[in-house]
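Presented below, as structure tokens, is a lone chain in the form predicted alone.
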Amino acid sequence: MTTIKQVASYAGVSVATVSRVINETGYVHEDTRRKVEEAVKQLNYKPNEVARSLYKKKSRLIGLLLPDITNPYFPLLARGVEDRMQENDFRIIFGNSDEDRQKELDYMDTFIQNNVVGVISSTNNPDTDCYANLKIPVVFLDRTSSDSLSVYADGTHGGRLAAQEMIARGSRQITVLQGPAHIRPAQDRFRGAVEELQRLNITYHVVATTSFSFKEAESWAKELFSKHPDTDGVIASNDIVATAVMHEAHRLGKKIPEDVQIIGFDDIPLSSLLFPPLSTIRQPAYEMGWEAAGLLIQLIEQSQAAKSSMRQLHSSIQLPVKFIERETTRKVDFHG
């Protein structure tokens, strides 16, 4: 890794020189100004982001906070916090909570230490001390929360479009996994689908369910058949929790979809690489990352003179879902 030093003696100059250069600080002539931007590119030298944003007391790191990397989700969710940020010339420090509450706050600790000018964080607190006392901006993505900037998918209408898909295809005896009761779009997602299936008088049975991991998803699977049998069209919590859900169909003989059909949430990756490819309820994850870094940076970019019109943005900005059509649920013609 090339040090400062050794820019500074590819350009001939002092290690003070090159430092006013690239911190923008005090007067060099241009001839010198040249001499250190060319050094700069050839040696291809990366300044400390850290180390200068410290110095200039000016900093261009964020910190991206979010609760299980292993769900392949969130990384959707992460690429695009980084393409706006990158494009707008910011960095990103990133955190993985694991959904606990102490590395959490560990990961915002490390942010601050780090001079970050904002923060996006997907978390199941919101409204903690944790960050009403933050000094800087904070975006929350994915997990709203009510009275703080967010940006959030439509889930109570994906969970009524669910619903909807899977009576319009023929399913009469419905199962419906809840998601974790602490994880707001779980929930959302839940009441859509609960909504729409009383208000068409159609049976159903919950089955609770605590993560969204894919270690505890196998589990439930069997649960759900183990108590309800006669089952013939499930609404998952999430397409982790679907994708076990598929495969204890198919070690109980179920015939997908022709016994059981099965709807997903979130259209990872993985969903249309299945067997049948699942069908699904789409979050546009990518967006989503995409619309918090924009807010994110309104934010940081507003001067000291300006705050007060903080207030004047929209709170929270919501976006649509909609329906995948694969193969594990039934055709139709028109929908109901």
Given for the second form:
2 protein chains.
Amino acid sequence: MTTIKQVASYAGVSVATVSRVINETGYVHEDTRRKVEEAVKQLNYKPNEVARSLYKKKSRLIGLLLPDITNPYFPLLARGVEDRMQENDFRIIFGNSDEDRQKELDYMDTFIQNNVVGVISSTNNPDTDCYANLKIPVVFLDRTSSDSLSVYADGTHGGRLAAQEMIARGSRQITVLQGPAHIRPAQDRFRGAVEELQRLNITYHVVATTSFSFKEAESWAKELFSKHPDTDGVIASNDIVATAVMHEAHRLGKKIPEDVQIIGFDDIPLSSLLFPPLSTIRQPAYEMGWEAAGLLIQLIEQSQAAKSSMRQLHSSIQLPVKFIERETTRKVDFHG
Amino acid sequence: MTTIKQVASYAGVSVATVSRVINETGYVHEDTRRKVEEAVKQLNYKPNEVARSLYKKKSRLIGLLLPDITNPYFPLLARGVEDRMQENDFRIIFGNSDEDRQKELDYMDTFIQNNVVGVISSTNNPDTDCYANLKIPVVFLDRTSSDSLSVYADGTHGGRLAAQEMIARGSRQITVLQGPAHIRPAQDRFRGAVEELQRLNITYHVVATTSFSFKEAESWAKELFSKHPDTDGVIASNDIVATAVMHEAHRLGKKIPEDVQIIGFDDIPLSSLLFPPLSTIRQPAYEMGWEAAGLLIQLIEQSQAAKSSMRQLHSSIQLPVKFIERETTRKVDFHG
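Could you please show the structure of the form predicted together with a further copy of the same chain, as a counterpart to the form predicted alone just displayed?
Okay, now the whole complex, with that chain kicking things off.
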């Protein structure tokens, strides 16, 4: 039997649009209307299915909680989530947690009050009651959890890559900026970098940091070059922090990459626009959002159908990272 | 009689938190609970008011439609909206329109289906049926409309400012990048710049552009310097486009600001991180979002109360812009 989804796909429009045409609710372009009517005819679709496919479910809303949308890494995640949700006719209630526990709880509460059918959360506290007691599916994004489904990038490998590229390009006095202790992906990449430097028998220094804020990063950049003036390679905890290091290097008259090489992490849109453009370890942020949305949609569909096949889904998705070579690192013919 | 809002304010927590304590729904920190209980006692609050203040209204959801959250100008707007909505215990259903008419209609439709009590929209089509027929309040953000309430920055004055600063700093061969024709704020700033250049009797060239994408801006930057090689001052349609012009100037070996001065528009977070940091006309994006949310909340409260005082609200809010002097413009002792 033909489904409304097939009609939508055949007509090249959204399920909501098909529904509007059939139920005569809301405005639809005349051309679009014709396409939908043609699809209904071709596929011999029985409009009374709309009732079943659209109105039985309580809501088509999901909750999305991110730390802070003005941090340039998160809009890409959000966009990946939204695009896939939009394609599947889900809508997003969105909130910024500022990594504040009470704000997170407030949002989770109101998500439930608004009958969301699933949640995607970038939280530092995945293993708490607030999530364990949820009666709807949850996917953690950019965070890992022991019990629940997560979508995240391979930070440990990313850290290793950064160390390898730095060494292959000739730096020997490495300083690693250790990201915030409470953010697990930051610690994964830090551990990866440090383990690789140890394996390669390279001495290194560590500068501790407590946030990803550019303002604060400026002072860590100053600390870095005053405590470790011989540094000829900096592995930064993310691209924002790398940018602050570049500014400080410019200020001190150091040439990039001749005097000091710098590698960031994330590949936010800013990074290719810097001068010189920043070499970095790319996290596929948009794809991570996209995958998290796909996983959540599967969970929602399963929880609304029989529970039988739930089991096979219980594996998290780890996406690969890669080195993006730009101009804050030196050229080499080959490396590894 | 004491309201739940007063209790929340006295305890320094949100209305939702007070509600959770009183109704024993959801988790609240022990310290927070004590603060709320103390406030209830001090203010002699009668908890049965909760029913009236929280449950009578259909929803605490508002719809927010932006063109594209991955354009670095929009997260600031979104954050301004969200912070004020969150303070007032409203939640946001969020969507990206990609300036696509059908996508915008889809979102507006589902906003209504989800019982939002108001809408904030950055649309290029404010004067269409889709908004005129809305039975809930709408505020246009970063866009102007003849009939409805809008919050926007003074683009015309911004354009004038850019021209004045450019001339005061000694450029005489100006090229102006004209932003996309369908985006009214872009045309306001273009008109402001051109009018001022005409008033000052300065000859200028115009390069037309059709988007704010960095990739496309790269080709306009090339066109600019090949068609008008004597250009010693560029007024860009926004900061992203200014960044592309900076890249091209670097590539051609032109010194910034000695050989060519560049002024952007927006003051996105990127701008201060460029090398050299970009001089630009700042739009107060966060404040614009904040004001739009405040206006919408007033409208919602009035539409839920008597309609008597609606009239006094019918004025849009235009926020001031200002010149942010950084290093893509030359220093002068005084100007004007």
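Think of the rigid core as the biggest set of C-alphas that the two forms share within 1.5 Å after superposition. What you are looking at is a predicted structure, and each value in this text was computed from that prediction instead of being measured. Positions refer to the first chain, counted from 1.
Once the cores line up, the CA of Val13 ends up 2 angstroms or more apart between the two forms.
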